[in-house]
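The chain that follows stands alone, in the form predicted on its own, written as structure tokens.
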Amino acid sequence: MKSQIPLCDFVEQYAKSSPLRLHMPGHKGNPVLGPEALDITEIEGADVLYSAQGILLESQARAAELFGAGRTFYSAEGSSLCIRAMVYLALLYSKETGRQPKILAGRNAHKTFLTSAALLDCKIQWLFPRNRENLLSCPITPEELDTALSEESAPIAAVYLTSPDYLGNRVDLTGLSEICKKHKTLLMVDNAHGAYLNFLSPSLHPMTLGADLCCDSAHKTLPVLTGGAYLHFSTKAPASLISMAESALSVFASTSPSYLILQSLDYANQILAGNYRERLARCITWTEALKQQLPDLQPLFRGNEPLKLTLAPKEFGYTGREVADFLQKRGIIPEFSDPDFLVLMISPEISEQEIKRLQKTLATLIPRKPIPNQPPLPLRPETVCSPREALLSPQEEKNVQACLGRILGTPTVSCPPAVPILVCGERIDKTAIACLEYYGIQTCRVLK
């Protein structure tokens, strides 16, 4: 019977046949921390990451299967070298169908993907919604980006859009897409949030709703190592950008991949071949559960994304920051705070008791005066120069209130969420300052 776990299997036979390592890494398998012995490189059989033609290809092969794309390739760096390779390959596309060499991207993009625009002199337009109400969702609608990609006066590379967003908010993927096919353009989604979407039923996947690319951070929701991530493209995907996939890894990706990430990539093919739904949905109905037992914050919960609980507290008396350090003082940590909300990231590796937990915790806040203040949010800035200009030119450090007026060097952000305020390239304004403040951002790199 052919092996679900290829990887694994072959790097566990190595270790156990005791080499005499004459090759990187320094360690030799000798344990420090422990999984040294499983810690390998390219060697002879172990495939080569972005040129696989064994079993690396072979897994990969088995993770496009379980998640209906046409093509699946590893990440060892996270879904920021997925998403770099995205944006080269948007521009290939351009080149090879004549189009504009221009992203139409929601503006709660990730930090990643403007650095890579700004690198590879990438076009982007930004797309600002009527409803957007905070820095890290961009509830774009398919008829507004009908609208704006119809206001193109010529065709361009790709949309990028980021669903689920940090906030466990899912845009219109299908509908979107649909408008997308309409102006025969790509669909590139940031998904690095919900990888499990594909185990729903119905999978609520960018795969399964009309993506062309997307990325998922494993890492982030399955039961991988930090840094395993996923580049997908669908099944009618244009077969030159397939064809060109390792080659735009390649170019961004360390030429020393880490063999530890990789077979926990490999062995999560098993895991989610099992019996990985029906624990999701177990999951989710505990998760569910806990949110009908808290009747007085239950109002306060935001997004649709099933494993992701946001809480916006401040109509309780509270700053996100305040449940977050009461939680921590109880042994809870969640993923991250600001000043509006707390998130806390939920899995099916977390047992029903452990979720009872949390929510008897949840269940001693003591309801306090609400807290009438919203955060501000930048209107549409003045674009100076681009952002690769901006990004190359000569820069100095100041004090957010002396930056009044000047133009931003380097995005200015924190990650979590990393979702720049401001983008480099735009004028600093008086909104722009008091939102950097907001967030406790204190100086700012702006060109000399």
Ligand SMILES: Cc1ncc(COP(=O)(O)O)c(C=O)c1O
Given for the second form:
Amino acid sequence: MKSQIPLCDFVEQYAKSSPLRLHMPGHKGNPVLGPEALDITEIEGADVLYSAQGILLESQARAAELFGAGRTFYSAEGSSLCIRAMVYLALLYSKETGRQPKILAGRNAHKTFLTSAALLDCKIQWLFPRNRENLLSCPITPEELDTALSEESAPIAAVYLTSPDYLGNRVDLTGLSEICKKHKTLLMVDNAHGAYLNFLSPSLHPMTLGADLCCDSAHKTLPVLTGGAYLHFSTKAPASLISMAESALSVFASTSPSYLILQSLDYANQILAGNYRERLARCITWTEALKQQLPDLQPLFRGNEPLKLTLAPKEFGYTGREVADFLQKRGIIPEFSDPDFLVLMISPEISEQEIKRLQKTLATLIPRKPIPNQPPLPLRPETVCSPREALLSPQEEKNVQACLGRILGTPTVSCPPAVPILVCGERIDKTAIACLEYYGIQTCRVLK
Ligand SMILES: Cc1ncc(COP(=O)(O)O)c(C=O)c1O
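Could you present the same protein in the form predicted in complex with the ligand, rather than the form predicted on its own shown above?
Let us now look at the entire complex, which starts with that chain.
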């Protein structure tokens, strides 16, 4: 029978054979932190990540099968690498098919999207949905996308959406993908937070719901080392796009991919093909039970993504940061907090006892007087020049207060999870200043 984990098997055999390692890395397999014996490079037999023909090709094919994708490529440099490749691919595709070199993107895009588009000279048009409530979410509806795409004089390269977002909100990818098909544009999804969605019944993964391509940070939700990610192409994605994928990834990737991370992705295939679905379903049941056992907090949970516990605790008298401190003092370490939200990430690697411990700890939080203030939200900042022009212009650093009316030069000023408050090329107005101060940003780089 064929190995389910060809890469792990190869490296294990190699390490056991006590080779004289006259190749990189310099540790030569001797333990310093521990895993060095398994930390190899692209030696004979280990395949080459973006010209894969051997065990990496096999391993990636196994991942594609598990995710119901047409093709899957590994990244040892997170979704960030995949996002750069997606933007580049959208541009190449637009040139090949005569589409406008332009991407319509949800405004809650991770900053890597913005920097890649700026450096690649790809035009971005931001999607600002009617029901936008905070910087981290972009609840764009199919109708809104239809309207935005109908305003284009010719088909554009792609639509780029982040789903789920950092707070655990998913958009209606099924409906949105229909609209993209109607307008003959690619749908690219930043699914960094949703690799596990494929293993729900039914699957809620972008590959199932109609996206053409998406990135998943395997490391964010699956038992994979930090840095492990996938770039998936759907079974219906244009063949020409898939044929450019390896070369697009290699434009941005390190020529020394971490084989520890690649083995972790390889090993994940075995885990995901095992009883992962059952463990995931159990873990979701425990997480739902936690919410129900916290009747005072239950209405304050946000989002529709089952492994994220996102609390909006101001109604309960706390900022997100205060609840984070409260938990931290009791040995429970959150993923993220800001004045408005606390984000806790659950996974099947957490036990029922641990989820109960969290529930019992949250149950000791004493209610206080609600905190009334809402975060300021820059609505549609004025674009003065393109992000690329701003990024490549001379800049100076100024205190936020002195930036009124100036044009932002840094790629983004982001609230903590790297979502732009403003993007470079936009004018800093009063609301933007209030927002920057709200998120504790003290200085900005502005155009000279
Ligand atoms: C929505 C989103 N997209 C992309 C990324 C980048 O992913 P990675 O850290 O895997 O490069 C992040 C990181 O937090 C993210 O939150």
